[in-house]
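The chain below stands alone, shown as structure tokens; this is the form predicted on its own.
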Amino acid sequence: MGEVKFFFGPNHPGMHGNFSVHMYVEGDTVVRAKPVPGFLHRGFEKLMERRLWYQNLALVPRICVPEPDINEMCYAMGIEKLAGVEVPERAQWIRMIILELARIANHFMSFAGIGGPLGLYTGPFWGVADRDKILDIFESLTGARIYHMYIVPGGVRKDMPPKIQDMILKTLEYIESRLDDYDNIIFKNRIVHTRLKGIALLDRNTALEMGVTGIGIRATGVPYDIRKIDPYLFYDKVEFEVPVATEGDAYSRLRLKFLEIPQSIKIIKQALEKMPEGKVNVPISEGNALRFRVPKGQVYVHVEATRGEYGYFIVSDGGEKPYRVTIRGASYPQTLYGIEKYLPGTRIEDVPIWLDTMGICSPEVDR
């Protein structure tokens, strides 16, 4: 039989976003694929240099839909360090707070999106129902359930309302309840351990040449973690662990994603008990407030993303408007470089196990 072409998505349940795969196969096995970017693409980047600084508040976070506060937190620490402000320690506690409890809607989401390829459907009914009360907790300290708009230039855009942090401990508590339920239906199934350990492999030596961060390099025994060799916020004045495994496959990835969840609760709780009361915004320039100017000059900012490194590149030319900023997604290495070199020899069935546990986040390839 000879060679069969296949199209992976844009529209597909195994395939995040607007994103396709053609892939070419002999018998059930992938001989060749090509990644195919272009159906999101809105050019983030160059919009951002014909905007206001303050406009593009409300463009960042559309750049990763399920995780978009790490937009909010570049690009206003890029900002800051241009202008030389300094955020008050309240709010950059409570930005730590947001950027944890994102970090676990984003593991619960992904517990749900594996659950298709595997035909483990407990674990998107679990994931997506506990994701939402984390939702609940961003709707009542933002006013918004996916793009918050809450992190900015300077600090945060209002502070917590009266009450949020029992609503936070008591969902806290209501998750830490809910692990062992997790460990027992997803991570102890026989279903699971069938479909995913040994499967989609990712060793240390080819992440490293790819660039991978995240949870693709942990796995593979690296604790590569930027809020570990350099720490943001106050991430050097809590405790927590980074969790790694040896075995690089898909199973080792979403076993991480599940051990970070308690590492987050560890940080959320202390950020609770050390934040003080004061002022939680600082203006970045002079005058108005909408047309702050930010001072000639450049900028590499970066945090640690669900999926690994994210990077800003800011440079601005003391102008209302960035002259230019580019983006390092985090999935940008395995999704446009991997897939072509990686994905060959995987079979028809596991395509959306490798795409789903590689991270792939599509806007950061069509950004």
The other form holds:
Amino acid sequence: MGEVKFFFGPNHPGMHGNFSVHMYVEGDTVVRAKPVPGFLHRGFEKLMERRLWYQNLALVPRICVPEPDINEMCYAMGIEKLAGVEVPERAQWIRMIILELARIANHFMSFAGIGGPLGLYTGPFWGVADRDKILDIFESLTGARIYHMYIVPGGVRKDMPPKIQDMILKTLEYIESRLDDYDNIIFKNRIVHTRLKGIALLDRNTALEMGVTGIGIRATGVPYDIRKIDPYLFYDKVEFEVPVATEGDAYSRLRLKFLEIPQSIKIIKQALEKMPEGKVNVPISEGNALRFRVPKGQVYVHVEATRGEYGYFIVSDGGEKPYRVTIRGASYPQTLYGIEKYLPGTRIEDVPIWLDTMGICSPEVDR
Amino acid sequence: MTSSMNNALEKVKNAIKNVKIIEIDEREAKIEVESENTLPVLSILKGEGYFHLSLLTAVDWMEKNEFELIYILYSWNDGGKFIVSTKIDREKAEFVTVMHMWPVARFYERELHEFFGIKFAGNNDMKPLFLENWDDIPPLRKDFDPLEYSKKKFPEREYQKDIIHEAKIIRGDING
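Would you generate the structure of this protein in the form predicted in complex with the partner chain, following the form predicted on its own above?
First the chain shown before, then all remaining chains and molecules of the complex.
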């Protein structure tokens, strides 16, 4: 049988954003695959060089659409490291709460993402609806649902009122009560078992060679998590576990996302308890906030996003604007190298499952 | 710095002269090396547990007429990271590939070729990755001016008066 060329995307229900794969198939098995990124290239790195340090705050969340807060965190952390600013304790706890809420929201979103390739649409509807409850918290706290621009260099923009603490606790309680339902509808479902178990396998050595981070590598039995190994904020002062699986298949990757939700809830509850009263931000430099200058230097900061290591390399020449900013998208290795090297051999209907459970996110790759 | 970072640095210092080490904080250090020593330094660090290539990028220092290549290596054992930096000539922007050590570097190098015009010997795949029909100098170089480019590429158009007039009628501002 001859080789046929197939196109995946640029629009596909299982993808966050526009991304295309050119597949050459024989029968229904992929022989060769070529990633075609660039549909969402918006030139962020160049734009940031031409804007003031503070102006960029409105720009950075737009880089990764499903999980914008990690961008603000990385950018703020980099500037603080360059400027040598000590962030107030309360602000650090608030940041942690925001990041973990965003993690839960993103995991719910990924239950929605897997619905398309599986043809199982109950989990997705629930996932999106429950994610909305977290977006409600963000709206009350920051005024925005998706792009918050709340974590700023030197702290957070505004203090968290006690009313919102109650709201968070109430929502967490609700999410906890829903977890059993999710377990029943998704993870005890015959369709999910048949379609995900043993599919889209990635073994440990391959994952290490590829440079895969996050859930992709934790599903192969390696407990790599930046929150544990290189703790930022106060992740070393809270108790939580990093769920690990050994199978390395699509099911275990989806399962790990589910198991991370109770851990995030645990972190948020501890943060709300341990949070002291006090200031929530300090200026990073003297004078007008828009005209802040950041001392000369280079720094690389990274955080654990839902998809893996998300990093910013920031260069300052001491001026009012960044000299150079590079963004390391968490899914960069598996999106570009992974598709070309490890998609061949997969059946056509398993391609969206591979892409979705590997956490491929095109906006952060294109930038 | 952590003890494994110190050990790795000792090994680097023993093997190669002319390395400049800048300590950024307790888990981060920058190593500046000359271009011919870069690959040996990278392979020593890789053998010492810094096997994860977090990022490969470049910085354009236009005034000094050089590109700074940045390799960020990360150790999952103790969370230490090294920023290995080397400088190459801006006019003759060429370097060697690290594909044999980190296969994923192929795409980072392809990206650097597209955005900075840096060629990597040994990496033959230099097709554009993100940009389509690009017809100017590589866009992340400092002498590229996006404003000028967009003015040239998308010339300003004068709106015809009757269109505005029509729009005002539709909006109900004036009576037609």
